[in-house]
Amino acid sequence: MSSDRYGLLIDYEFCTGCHACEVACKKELNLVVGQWGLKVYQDGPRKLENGKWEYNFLPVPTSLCNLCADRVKEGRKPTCVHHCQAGVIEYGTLQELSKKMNEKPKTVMYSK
């Protein structure tokens, strides 16, 4: 894996589903109604066999996500990372993100 490729690491264990990342991305990319650079999906609520409930929110980058190339060129974080209220989206090299992903369950990685 090349260390100069970048991506997002999303920890959906603590995503609250506030949609701040989704709104910030939409504004950053100036997308029209119905288009999303990043979309938050809801999974659940679902009752598990052990009686507990599972309820997840997962921000998913779409094909329109460019990892905020213009912002990153200016030395800033992608807007979804900057606006994430729960701090569950990280930006970095795929190598860095892979190490973090290896240490933390309920994470997904996105690369471009």
The other form holds:
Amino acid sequence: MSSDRYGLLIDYEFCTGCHACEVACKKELNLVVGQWGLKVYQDGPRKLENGKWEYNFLPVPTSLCNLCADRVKEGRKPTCVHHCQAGVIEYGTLQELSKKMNEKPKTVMYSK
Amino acid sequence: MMSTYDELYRKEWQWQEGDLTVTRSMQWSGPGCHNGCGLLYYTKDNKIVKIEGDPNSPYNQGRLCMRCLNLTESLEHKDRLKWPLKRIGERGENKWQRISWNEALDIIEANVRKIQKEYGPESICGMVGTGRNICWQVPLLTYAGFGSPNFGYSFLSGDSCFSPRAAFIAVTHGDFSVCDCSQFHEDRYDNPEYKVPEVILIWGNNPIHSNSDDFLGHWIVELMKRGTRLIVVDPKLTWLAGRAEYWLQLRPGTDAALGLGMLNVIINENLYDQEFVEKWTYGFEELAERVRQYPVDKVAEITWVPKEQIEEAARFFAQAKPGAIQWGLKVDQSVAGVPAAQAIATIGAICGFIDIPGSNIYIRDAYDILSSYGTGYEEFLSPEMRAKRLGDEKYPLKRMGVGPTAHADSVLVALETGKPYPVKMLWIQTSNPIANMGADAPRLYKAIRTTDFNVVVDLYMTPTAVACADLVLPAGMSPERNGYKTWWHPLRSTSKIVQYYECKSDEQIVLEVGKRLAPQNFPWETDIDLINWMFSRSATYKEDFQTLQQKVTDYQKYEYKKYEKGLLRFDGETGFNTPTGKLELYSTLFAEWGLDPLPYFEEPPYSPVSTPLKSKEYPFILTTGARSLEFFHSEHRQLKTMREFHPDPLFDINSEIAAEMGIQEGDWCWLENHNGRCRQRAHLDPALSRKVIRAEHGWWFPEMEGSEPALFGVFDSNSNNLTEQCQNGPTGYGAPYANTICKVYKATEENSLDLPSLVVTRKGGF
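Now show the form predicted in complex with its partner chain, given that the preceding structure was the form predicted on its own.
Every component of the complex follows; first up is the chain already shown.
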């Protein structure tokens, strides 16, 4: 695997499901109604045996996601990373991200 | 070409990037919300082509919510009002003629003069919606232009949003306090004095969705990452409640009882801060005596929250180092709104979580530039005219100037009965009261059509405008206006960078109308002159709008523990700005005014306890006003991106009971009670109580016919068909928006023949 492949790291412990990433992405890619560059999925709320609740959101990039190639070329962050209200999306090389993943539970990593 | 991040996101207020001009500004309203996030407008040829969050704004640190990210869709929407319109058909026919601003001003001047002469200036009421960048402009026009004391919220029953909390805390603490998320420090979480709260008690709001009162909900998430743990008081399992140590799922409207129960635990188990209480508070013995009436067993029965949870949560909060409370709208929305606020704020107060880092901290308008609903009230009105303000005769808090608005329910009664005097003209600026805000929307619809003359100023043609306006004026959106924000800190500017057709900013409209009506009170030439006059009234702010515009944000150094430093009282002594100089757990002013000086609980007017018979017919407790991410109150319904996420009105119902009733996800259902009905689609929620229904508000359908009987479908899904006016607490504040009763049944073709908009506009109502 090449060491300079890029991806996204998402901390789903703190993703609040605010949908800002989806709208930011729609505007950046100029997508029509019904199309998404990433989509936020919801799991729960579901009661666990210990009385706590399982209630998570998770943004998943689609095949339209190009990791904001134009923005990145200009020196900007991908728009979902820039605008995420909970600050839970990071952009970087897979090597950098996997290091961070090792330190923070409840994260997922996407490669492009 | 690759630039560094710092080159792309600069700190000056404006720069050029290729053929785009980049401007740092602040988005407040409209379209609205309560915040003032920093953003970057990229413009070319009088057009905003792109919007990004400003990473150099400490307030939102580059982040934006979906509404701001979608702002361009609103700025360019084909349905926006473009020029002044005069009504040519009957009210409700939605027939208009384009006129010039000069003609509009002529019409306004003629009508105002006639009404002033025939009925007196007090017959004219100025109204706005919830607090946005419109807080001081319409009050100034009402007092200095119309000469009337009657400015207020457009029919918000019991003024029950923020005002009850603000009024109570002004009287007992002498200031307003907010949850410290480091928002008043330019260096935010890194500020050396700042401390992350160990526990935040979130009460009666879902800040992630509501972002109310200049408070960004996601600040709480930043604190959670830094170790803060949560207690959430909410009938709904919000995402925050799902992440909380304790979720107290109370019966809607019993907040005061729960607060008193927690106080009972904290006092009886000696968990409070004895030193703080002794040194800085007044009336602890009386409070301790009062909470004895609320043993935890009894409170558990009233609130439906299990006894152990109340006890454990109270201990968990009291033992935090420190704790903070983030309270919200639902505290206000019961008849016992003021005593509920009193109980909740007292929990933090006796624990000593007052004005120390990471607690509830006192804050005033930036540089004390007063931008409140009282702007111009004393300067431009005689004491005799001020004494005529509607509601003052009934409510001492109003009379004493604690709440600077005419009492909304009293305005409604005056419209309907002509008592104590007739109301003949409404000036409604960026507010849509029959779509939301006012309780009993069908009743309001009738009342607002009884006047001689109404003006509505807004962004779009709204149901309220169609129903009652004689003149409709187009308001500019945020990047089309110069303005500022002093709601807490920092001081922020917003800059006019584009012009849309003939729209004018709220400041310009108020100035031009004011100059026509009372030129001696409006000596300013431009909106910026007017803004600079507002600045000049501050003792500490020495700069002007142009300077602020270039700074974009201006932070003052925040001081903690002001009560120890003599920074709260006007006489410079230590202590609090109250009659006793102490933080009053027992309100000496309430006692003087014949009100209960201590927190207490009162059943909602309709509940299984207060109306058991009626509750058999209407077995659910109904809360209204459930917030969604896509919409701000009645705004944003035109936007295709928002409607893609949220096409229809939704109500929450417990999954099991829905299954028992044969209701599936997405089914259209009627919510109905003795006052009226509305239809929304069911969302099944496994965590909601079986006895609670949680409905959305603010729904109208811009895609529908605007003329009556459809009236944009404004009554069809309107949860305020089921709420009532004039059910306020003894202070005049508080109303049961969030705790009435209803039944639910599936909508069928047969039971949906006469939709509510037809019933209200053509058949005399429910």
